[in-house]
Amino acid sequence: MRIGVLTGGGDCPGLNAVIRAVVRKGISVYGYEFVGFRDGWRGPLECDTMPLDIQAVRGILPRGGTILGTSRTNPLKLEDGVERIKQNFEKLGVDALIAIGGEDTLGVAKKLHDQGVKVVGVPKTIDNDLNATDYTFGFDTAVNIAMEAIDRLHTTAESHHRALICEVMGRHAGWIALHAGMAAGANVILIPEKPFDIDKVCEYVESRFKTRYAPIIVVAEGAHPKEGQLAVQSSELDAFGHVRLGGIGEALAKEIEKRTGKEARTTVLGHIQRGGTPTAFDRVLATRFGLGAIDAVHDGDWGKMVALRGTDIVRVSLEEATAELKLVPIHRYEEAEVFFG
């Protein structure tokens, strides 16, 4: 059998360890010869690959980002798209294809799956917002990374008495954001699942200064205040619809400063976040993903995603991965709240 693989939407830490297991397990335990497509749906769309065979994937385990490459494309945007793909598969003898990616890569992979590719999905997403799976890679890591920038924040705001806001990643779901703030003792933090009420903010502000220490507040790019609106970078959407967002850490500190007469300066993480070396709880949920999607490879067990529910990858329907997203319950962000202010 010869079994495609491809990477799309955003990088994260974990992808190349994904890639890794399910080469060497499916070549070394089932005989399977492999391909690598280029740029995510870009490269079945346009029969751009590369070899993957064991000499291919060996010493990636560490590496972030992805040998394979990402991109945005979306092959349901052109009239012709899954048909190209299959067209492609059919030349390039491509059996079976192996989709790592969040929702919208997985989405494509279900609307593949249900015109007859066969077809084994990996979840992908560094909000850890896909609701099917308990985490994803590229979550812990990121949490990792913005929590030590937060580490670090804490005595700059203390020694020049300002109030500090790290914006870090998460468009719809805050769940960066909560774990980063309640590790680092974030004095507030603001999630797109609740819209904050600026008042509030200022309130613990004042509040923290009172103590003769300084505060850190943690947004999630895609927090936005009960009047107003998300606060975007650009009006342009990507191939998914998506916009892009930002700038709402900068726009909370102009409004603490105007409200509080407190100096306030705004961090923002970026792609920092999914840069770089993946921890050793991404790098070993990575693996063991990449073993469930070859696993369910060889059993046939076409249109599931691989997840993680307690310590135990099951699988699930790409249907039901890609139903909704997994948002911050109130109740976790309840315990956050008992250390504002």
The other form holds:
There are 4 protein chains.
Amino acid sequence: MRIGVLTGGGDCPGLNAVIRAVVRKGISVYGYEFVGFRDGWRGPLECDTMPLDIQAVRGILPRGGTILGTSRTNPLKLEDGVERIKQNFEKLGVDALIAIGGEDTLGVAKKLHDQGVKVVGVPKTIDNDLNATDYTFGFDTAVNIAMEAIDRLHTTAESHHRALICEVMGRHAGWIALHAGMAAGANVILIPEKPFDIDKVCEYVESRFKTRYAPIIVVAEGAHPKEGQLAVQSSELDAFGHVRLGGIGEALAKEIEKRTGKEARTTVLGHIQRGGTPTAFDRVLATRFGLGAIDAVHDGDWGKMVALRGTDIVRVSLEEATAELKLVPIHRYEEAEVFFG
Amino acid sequence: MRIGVLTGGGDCPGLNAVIRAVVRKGISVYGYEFVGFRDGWRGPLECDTMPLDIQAVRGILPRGGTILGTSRTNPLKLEDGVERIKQNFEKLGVDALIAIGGEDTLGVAKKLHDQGVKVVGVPKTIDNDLNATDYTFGFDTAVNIAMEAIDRLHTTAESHHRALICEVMGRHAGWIALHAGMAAGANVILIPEKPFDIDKVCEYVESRFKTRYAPIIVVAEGAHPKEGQLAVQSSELDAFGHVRLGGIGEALAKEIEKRTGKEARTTVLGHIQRGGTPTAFDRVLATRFGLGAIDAVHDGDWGKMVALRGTDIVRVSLEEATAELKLVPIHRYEEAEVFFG
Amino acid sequence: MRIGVLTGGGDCPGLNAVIRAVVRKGISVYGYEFVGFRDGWRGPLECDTMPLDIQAVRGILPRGGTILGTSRTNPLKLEDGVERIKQNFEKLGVDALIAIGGEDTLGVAKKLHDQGVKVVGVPKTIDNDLNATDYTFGFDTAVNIAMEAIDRLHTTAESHHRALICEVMGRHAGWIALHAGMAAGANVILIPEKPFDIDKVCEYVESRFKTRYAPIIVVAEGAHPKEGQLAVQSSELDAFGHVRLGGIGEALAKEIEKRTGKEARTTVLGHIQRGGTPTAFDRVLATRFGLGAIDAVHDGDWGKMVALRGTDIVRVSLEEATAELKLVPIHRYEEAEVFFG
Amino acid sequence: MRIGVLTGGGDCPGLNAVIRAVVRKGISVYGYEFVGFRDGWRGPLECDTMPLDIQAVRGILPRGGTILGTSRTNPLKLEDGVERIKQNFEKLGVDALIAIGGEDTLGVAKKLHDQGVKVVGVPKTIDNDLNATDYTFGFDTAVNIAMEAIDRLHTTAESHHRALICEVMGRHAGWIALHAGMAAGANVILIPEKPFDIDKVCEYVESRFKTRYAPIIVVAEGAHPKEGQLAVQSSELDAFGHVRLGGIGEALAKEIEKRTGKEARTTVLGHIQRGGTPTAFDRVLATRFGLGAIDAVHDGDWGKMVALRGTDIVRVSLEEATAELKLVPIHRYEEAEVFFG
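Based on the form predicted alone presented above, generate the structure block for the form predicted in complex with another copy of the chain.
Then the entire complex follows, led off by the chain already shown.
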């Protein structure tokens, strides 16, 4: 049997660990052959492949990124996208596909499966916002990187009596902000799920300054103030009506300075959150996902995605997997609120 | 209400995070008072206490160890141990106790509860071998420290064509060896649950050397060879009958050199696995355990221990908690075996 | 003898190590007493002090920031600043001062010394731009933090075929950009000392993309394009005439996207570069600086600053110390240029 | 011109950075060709070579170990060793050699140079014990790894009231122990240069325990007690006459327990000190050494070794380079002694 493998969407620490596990077990235990598709769905669309054998996956376990490359190419947006992929699989003698990616990638995988292609999915979202699994690999790494950055900010905050803001990833779900902020002892955590009250934020800031310690605010990139507090929206103006300064973090700093008279500084972690070597948690999870995916292939259990439930690797339908986003529930946010101010 | 807190047994990254969460929520939300007992059960036995207020727990979240100190003192081994503790609680006006520790500590907590003392337990075992919870804090930190050490060994192993052995913690359960070995791409992993065949180990070593790469062997301190291969046991002789060289790691190196003629070197990580700042996973878990414990106190749900099930913090009886050891199941070991050799 | 200690200017990993060494040796070897002044020159101006004994410096060696706090208060900007400090020293019975800081702080120290105050200086600049010493503590830590961030960006750059820009500290001197960029294998390094040619930068970017690898550009916050390429300057417009997006990094990304049609993303490390625990190099250097400073006090060698020359701690006059900025010499930049593109 | 490159002796973080710099500048600036010799002097002796071009050195900058492999093979121990190497150079069309290694490797390089072979040397000793250079790459990485391990031990030492011993590298010179111990705030540092007084060590241990903190002892593998305190020496018995337990660290623990009645535990860092990614200091130093070496080749300045003096890369004769070991001078040890106990 000849199996194609691709990685789609944003890169994530652990992708290489999945690829390695799939290939190692696929070859040594099941005797399969593999084809690597380059840059997500662009690979099967354009027949851009690379060899994927034991040698190709040697030493990639600790490496971030993906040796297959990735892209946001979406075949569903092409009239004949799905058709071309099916034809190319035939042409390349590819019997089945393991698609590693997030909502979009798995959505395409589901569509292919509906059309009779043999597909198994592996979930990937650094934001941890996929509902069908307890955790996705990459998330733990991102949280640790953000936590270490916030740990560093503490010493400066205390030495300078200056409010420090750390903007982390999370467009729709605030999991990284919640976990990193809770782990690093943030004084305020702002997430997309709960529009914030800027007055309340400034209260926390001022009460914190009274302790001779300075406040650390962790804000998810997708966080935003309450309706009433929103200034005119425009591509040139940020949430508070200032000239846009690269995101909610900068905007928040300006607003806090204006309202409290205290200095505020912002750090935007950006891409360093998704780069570098994965944590042990992510390497083990990604490896187990890879093993689970190739087992599903072996069982001919198509249209499924591997997922983590407790400490077990289970299989769920691609349907269920992509059904809805996993947002931070209010009770988890309230746990963190105990430590605000 | 006045609540005592103690930490018992070996120290573990995350203990301070539990203490902080208990005290922060206990004071700010429930309005409790706290007494810190020094050095595990020695504290209540000898009335050795320290103040435990907001100020005392400031800045301890990222710090390893425990500000309360710990010890292996076991009141059950004293004729009047339990009695003295009850008397001292009365003397100090302590209404309830939060005991943070492993099997022994929680065993004492259970006994006290049986005798009418109001107790809530928080599980702590760096080996992750407690059956009632998916994970315990400290484990993830230990696994990451071991993984980083093994990552480092890879480069030397490959440059020197020398077998490298890394001895990690795990007297009865091989969880740290399994996860660290799987995460760092070990060529062989040896755990207490599965007595190893030295001939098989040497086969892996030799097959690995054929690839121009050198083997990395991760061995839990409690791992041991099969019956038949055991030499005379004596305090002076190790498992292979060599003069004892400080553990199974050293013994294994000697035996591999003898049998394969290849150089072998051992690193014993020892206490560095349980020291230093906790990972984000452990800080979040420990914080949530602390919040869960003080909530149990507030609910008057005595004789319970907090535990992790999936992503939820639940409560189990101290009875259940200490019933049996959680060992590595064979199917988890077989996952790792795919990558041996 | 009673000695005052203060830390001025931006905080820097290693400040606490200096304070600890000064106090430990001062008390145990020379039998001195110490007074800690809070928040740089604000302390002596306002008699804001804190106790500084063995207990106060326990455990601070690995901690970033400064237990004394810091500020940019400059007594020379007050009419009677120097006078007030002299009076307060008399009032507090302070016989001599150890001033730990950068150009400004040491400038004040020099002025005080000119007026007969017994002062010894310890150099502190995270940018490593002080001419009288080979290195200053904090620099090595900042470079390692930046390097680790850039290491992380590599994996993403390669997986996404996207240009990644990392903006690091360095307003006037490019030492952090040079060392971090050289250490992390940057494809282009831009420093304030050498106005860059945007056409050349885009050439490097495009040639790099041809290798299937993506370019990493490290830019010091003070770097800027050549005269000819400068757009109208205004507080609202950045170096390229775009609406300001928070610095040269963002501006560069926009310009590269415009000129090459390739995606570009920016990470601004900001304050995480100056926070957290110091590296071994910085802890040893800071400790030796502290020992050297208290020895200078013991020798009554006033008006001097400690400095590193090779592996030796020497003394230079505060005059010489603050004479001129240490910029990156052209031959050092040319070393790095070998690896551009 | 065709240039051979080899790495000899123990591996060291930074070797790959040297190789990369040599090849990158050699090809892009000077237009040379390169041959990689495998496993130190074994390569030229047995004509075991590998291609060494731009592609071969891509991505190796952050990687520990050496892509060329290394060994302790010494041609001077073979009757016709030097002769064979000269013949093989002719056979392979190798015009000159860059030898990267320590005393032994550079000793052979010097002998070859005496016999008319065109050689340039690059110093490599993780122990930093080469007299002709201020620092060698790899040392800073080893010191940081050891420091981080000792940082971790602090938390356990304090929680358990247990003396912790950390054995680090350093057979003849105590630089790693001195710097790591000074950086991590060790209570005692023992180095080969100064035979220790076990009574004094135990005094420090006991005085430290009086502070409710526990002592951390850093000991170089080559450290040993004073003559008078030496028990019978034998391969089976350690320095104190106990059955050998794998080094001075274990022996010291046993002796301290015997004399003070306090628990003592040992961690032996071993090979993790020389593995893994280099620090920024080592990557920059190794890169500059590589650039300096290829420049020396271009200048035809044979028989020289590159060295660091202050912040400059200079050239010294191989003669001078290997003349004598750089030991820790007494005044540097006395700096550290201020913090003992």
